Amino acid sequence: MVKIDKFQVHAMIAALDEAERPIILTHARPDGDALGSSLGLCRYLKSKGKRPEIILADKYPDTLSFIPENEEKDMILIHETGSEAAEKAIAEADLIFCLDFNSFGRTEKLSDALQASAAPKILIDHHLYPDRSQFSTVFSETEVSSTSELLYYILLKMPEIEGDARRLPPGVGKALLTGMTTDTNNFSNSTFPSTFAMASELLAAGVDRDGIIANLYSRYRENRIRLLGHLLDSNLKITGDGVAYMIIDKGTAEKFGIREGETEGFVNIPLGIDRVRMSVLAKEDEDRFRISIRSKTGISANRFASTYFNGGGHENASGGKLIFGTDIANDTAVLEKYIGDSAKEFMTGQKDDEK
């Protein structure tokens, strides 16, 4: 089970004393895990009695919308869309929790304003190599499925809730559930025995998973499923060393009409194949293709996320990005020849030169 060092646990306790203003951070572009944990923490907050806001870079997706409630809209500030108050709200804040990213440049646009602050800054992260000289408490555990269940055993610890999921205060389970459900691919990746306790322990509890499957895997718009039949019939590639990969042009993304969050989970359904060890999408992003890589037991995603895509992550689900103005980012033909290329180095040890 995951273990939570109490002095750490004390320590939040502490500061959580001294905090009338908390405000939580996530990673830019937030995915289920880091909307999901931040509601997840936010609940418990205000619960407490505290006055939290959620401070993003980006918008969340559409996709997402489900999880906060309507009066809770007004909690989470977005940068993307009012810079101002943003960075005003993490200048005034007394105690800062950094919820699934590692490091201050996770949050990109964000990252100056929370350098700056002066605030306790308390993380609570799942990722490898935590710059642990940025906080001055740090929740770091790679062995677990998400942040939302490393949250969830945090808050097991706190003095009121004893253990117990039913004292959770509402809704918080909910959200945690949603985000680790996120994560894993709804347990199809990165479980843990601990996952499968979390998730009993909430159903038990009287969350409604039911809710949560449909929200998340019932209710997409047609464009994604005639995106996903798109790819699948005329852009899916394999290399005969069982690395499937799909590339999303920004082309592509608008004669679809695709919206940010859409293509979540589309770098997972070529591993359904049984020769297919390795799975790679490539989206165009603003500045950048971003680049998820999935893998097959055996297989390091996190290894060739940091050898060929300036990325990492966990060792079978990973990301990274190739930012334009080289010729790899900048020519979608010449992008799908270094995915190629990487994947047959990478999966033989080999250069083309050297066959």
Contents of the next structure:
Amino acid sequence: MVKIDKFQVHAMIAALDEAERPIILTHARPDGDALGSSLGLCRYLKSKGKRPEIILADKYPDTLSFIPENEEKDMILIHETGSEAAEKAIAEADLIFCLDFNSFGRTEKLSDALQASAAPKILIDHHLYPDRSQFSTVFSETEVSSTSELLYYILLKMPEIEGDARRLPPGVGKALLTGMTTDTNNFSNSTFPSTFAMASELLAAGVDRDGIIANLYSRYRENRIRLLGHLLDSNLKITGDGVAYMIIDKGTAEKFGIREGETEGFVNIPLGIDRVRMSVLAKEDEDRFRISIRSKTGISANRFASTYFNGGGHENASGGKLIFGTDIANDTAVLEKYIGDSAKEFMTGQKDDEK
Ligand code: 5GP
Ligand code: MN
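Would you mind giving the form predicted in complex with guanosine-5'-monophosphate, to go alongside the form predicted alone above?
The next block holds the full complex; its first chain is the one shown before.
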């Protein structure tokens, strides 16, 4: 089960006690775990009489807009649409919680302000290889499903919670269960005994899981499903070594009217094919292709991401990027060849490793 270091818990309690302007930061283009853990912590801090703000590099996708309550939406500052207010909040903060990222760079537009701040920084994260030197207190655990799960076990250690999920302030459990559900792809990956224990305790405490599931998986726009159909029918390629890949260029995303966050989950689908061992999704963004990678046990998505796509993440779920201006990312045909060639080189190496 998840071990939470009591000295770090004490450090967090002491830091909180002194803090007048605590803020919460998470990674750029927040996903369900980033937003769920941030709101879970925000609700907890509010119950302690604090007035925390959540600072995001970019707006969260519409698909996750059910997570914050309406009255919470103005506690969230978004750099993309209000850079001055976001940077001011970071500069004035006297305690910064860093959730669901392992180094400042992952906050993208927030990273300069974060770097410039002298405030104590508490990391709560489940990614591999955290840059410990950047934080004053580090809660880093990779054997958990999500940051939401790690935060859940940290909050249980708070004196007034007494290890009892029913004592968590209103809305905390719901936010954390939501974040854990998205990071495990609804309990299909990265689950540990502690993950089910958390779910069980939160359900017993009355959290409405059916409501969470309905919001997450039954409220997509039709466009998303149509694009998925198109990709599986005419875009998906599978190499002889079992690497599946799909590329969504801007034209295709526009044709289907796709919004940010609506391709979430696509990369998992080809893994359902028996011979597929790793799946890659490349999506064209403003100045880069964003790469999502998922792999089956025995294949390191993390190593594939760091070797070929300037990225990282977890062993079986990673991501990266190819910035425009390089030959590879300027032309979809070249990109496609790059993915195919990288996959071949990587999987050939895997075979050698296995000998
Ligand atoms: P996703 O495919 O859902 O965008 O990301 C999967 C995992 O890879 C997440 O844990 C995420 O934090 C990580 N990840 C995504 N993009 C990058 C990146 O550019 N750099 C690093 N280091 N990790 C990334
Ligand atoms: Mn996460």
